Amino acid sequence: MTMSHFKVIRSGINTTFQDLGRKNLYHFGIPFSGAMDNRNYLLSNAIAGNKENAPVIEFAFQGPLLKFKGERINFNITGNVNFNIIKKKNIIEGNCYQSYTLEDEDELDILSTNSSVYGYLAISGEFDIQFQWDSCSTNTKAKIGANDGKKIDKDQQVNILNSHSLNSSRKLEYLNSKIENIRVIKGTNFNYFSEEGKKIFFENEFTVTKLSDRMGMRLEGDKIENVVDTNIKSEGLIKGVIQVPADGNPIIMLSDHGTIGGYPKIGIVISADYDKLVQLPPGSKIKFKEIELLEAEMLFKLYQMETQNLILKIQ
């Protein structure tokens, strides 16, 4: 019996698969990687009743057309996404955040993401991917990860094992939420600029660019003047630290960041706020909001906290 599996009939906008990432590994340049939205990508796997670190397929913008083959099997998509299941007799539209049944011959139609960039498409089953240094999260720059570190491509075949049946009726009601301001942390480096490029950091309205991808957000506004240096001696990078480059224009490390870098670091997106940043598409505003670490802290705690809370309220 052949087994089960997709066909991809449209492979999408940067479609790979994520999970938690990948880590202790910064010592040898190799960043985290992961899932771009931690939250929507666990609630994936919760709604689909596998393990917290199980492989998902995340698309930005545009998701794949999939062809199913096989027995039944269940999936859900998060994020805030327009798609629809094509069955031989009719059309159902779907809605986030809800698990749904597909048979033999159905297809799945990612059409797009609604104002947003991510989204993430769990089965009742397990991805046959091979892992990399225990994850298997792609990042096509370093070619690490599943599917020999590249996109999902078009007439690939994504074969799928030990899928499991649930209630299809699985559902979280939840809605994506947006906040006015990304909170930060200063930097290592916030003294290299003049207080007015410190008062237009926080100050003024920065506008994403479409030079934004998985491994930065590049950010464009009035200019940060930069007093000191505009180039240090490389240091390492984390997840979510804003570098500015002689242009005067921020650049927001994200998940496949590189792990040193020589632009001066005016500060560091909070970890409960990373989920929202990386869902803002090319043309969003962004404004930046200066809290202490201790009250970060708390917010991440909090942040993790409501994840457990939905967790637990999917039925």
Second form
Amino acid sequence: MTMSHFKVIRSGINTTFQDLGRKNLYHFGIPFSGAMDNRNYLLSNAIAGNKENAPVIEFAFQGPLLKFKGERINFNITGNVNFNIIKKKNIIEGNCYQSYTLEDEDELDILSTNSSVYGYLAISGEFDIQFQWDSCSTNTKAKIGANDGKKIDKDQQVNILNSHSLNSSRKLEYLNSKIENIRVIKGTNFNYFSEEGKKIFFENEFTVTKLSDRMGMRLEGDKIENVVDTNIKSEGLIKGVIQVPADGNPIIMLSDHGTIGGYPKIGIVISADYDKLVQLPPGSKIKFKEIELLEAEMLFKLYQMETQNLILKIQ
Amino acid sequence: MLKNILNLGDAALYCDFGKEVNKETNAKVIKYFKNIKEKKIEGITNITPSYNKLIVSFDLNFINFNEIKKKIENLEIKEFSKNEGRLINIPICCDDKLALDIKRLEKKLNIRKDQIYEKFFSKEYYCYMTGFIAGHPFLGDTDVTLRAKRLETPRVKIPRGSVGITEQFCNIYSFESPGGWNIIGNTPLNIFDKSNELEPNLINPGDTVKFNQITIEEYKKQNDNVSF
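Mind sharing the form predicted in complex with the partner chain? What's above is the form predicted on its own.
Let us now look at the entire complex, which starts with that chain.
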């Protein structure tokens, strides 16, 4: 008997396996990686009835077209995504946050993300993939993780080890909300910038550019002038750090970022806003709002509670 | 000593050991790194040592800045044995095809190629930190006559194994990556091994590196990926 599997007919734009990422490896130069939008990642596994850190397929802008071979399997898609399920005779338009069943020869066509970047596909089962440092997360730059550290490619086969297809369909009513302001805490080099530069950072709009990926988000706007030094002695980075190199345009470090960098840090995006930040497609406008540490910690608690409440609401 | 602990955003600590970059300061950073690591404080997700800073990131679900700051301030810092760093020999081929910036450097530094190499190979280099990309070591210090700035426009792709210099430092690109250092040669050694999960990096902070020059023939023998 052959293993249940997906045949990849179209790969999509940036399709990789991801989970919660890797810890305690920055000192080797290995980034955290993991799903970019943590809440949508957790929701996809919760709807599928998987354990919290199960591998899922992450895609950006356009997802893959997959043909299912096997008995039957449940899946769901989270994010803000248009997709179709193609059965022998009919095409079903899918809704996010709802589980569907695929039978032998059915196709899943993940067409596009809607004014957002990342979406997630979880199955009620286990992908047959390799783990490195306890994580499947694919880091294509260092070639670490599932699928030999590469993106999922056209014509390849994605095998499924165990499936535990649930009988009843599960769903959640949820709409991803948009964010107007990204809240940040001042960075350790905030005073490297001119008074005018600091004002620009907190009062003007910045545009997300096309040069954005899982490593970083490049922004464009009025130049933030540095009056001390455009380089610092290279030091550690974390996700959410906003660096400003000599050209005066901010770069925000995202999940696959280099572990060490030498540009001044003007601010750090708060943990509670990270998921919404990564979902801003090129062309989006961003405004930064300064908040204090205590408020950021409170907002994170709130964000976590909301996520847990959503998981409880799945029926 | 540890001069100051600040917050870096809401989920990391920024431990400042001063402005200077030297072995003494860096040894203190590494000592703190080892002590904190050994303590296995719940909630810590990464500890990143660099020249003169140490960043401790954590999971806000388990611990917050003030709690972890107290723990680190009250940590009993013990000494580790001084002979822990290893001496590692790295072969480099300096054939013109691999030394991408040697001509540029002759002009920048105003010294001849053979003198650049003589000065470069006569020293041993201390590993301050690893990172940026996996396995990538930051080594120092180079001779004062070899200190040049980064390239004005960084390269989009630097070949794997390239050895570069800038300011008082030298490095080795563990795999193909963008970068702006002045490339003076290439090593056939694999300095990052993802299949070795406990010790993926050949060179670790505190180690000493000695470079040896090899011929293009020796280089080709040791490297299956050569295409010229």
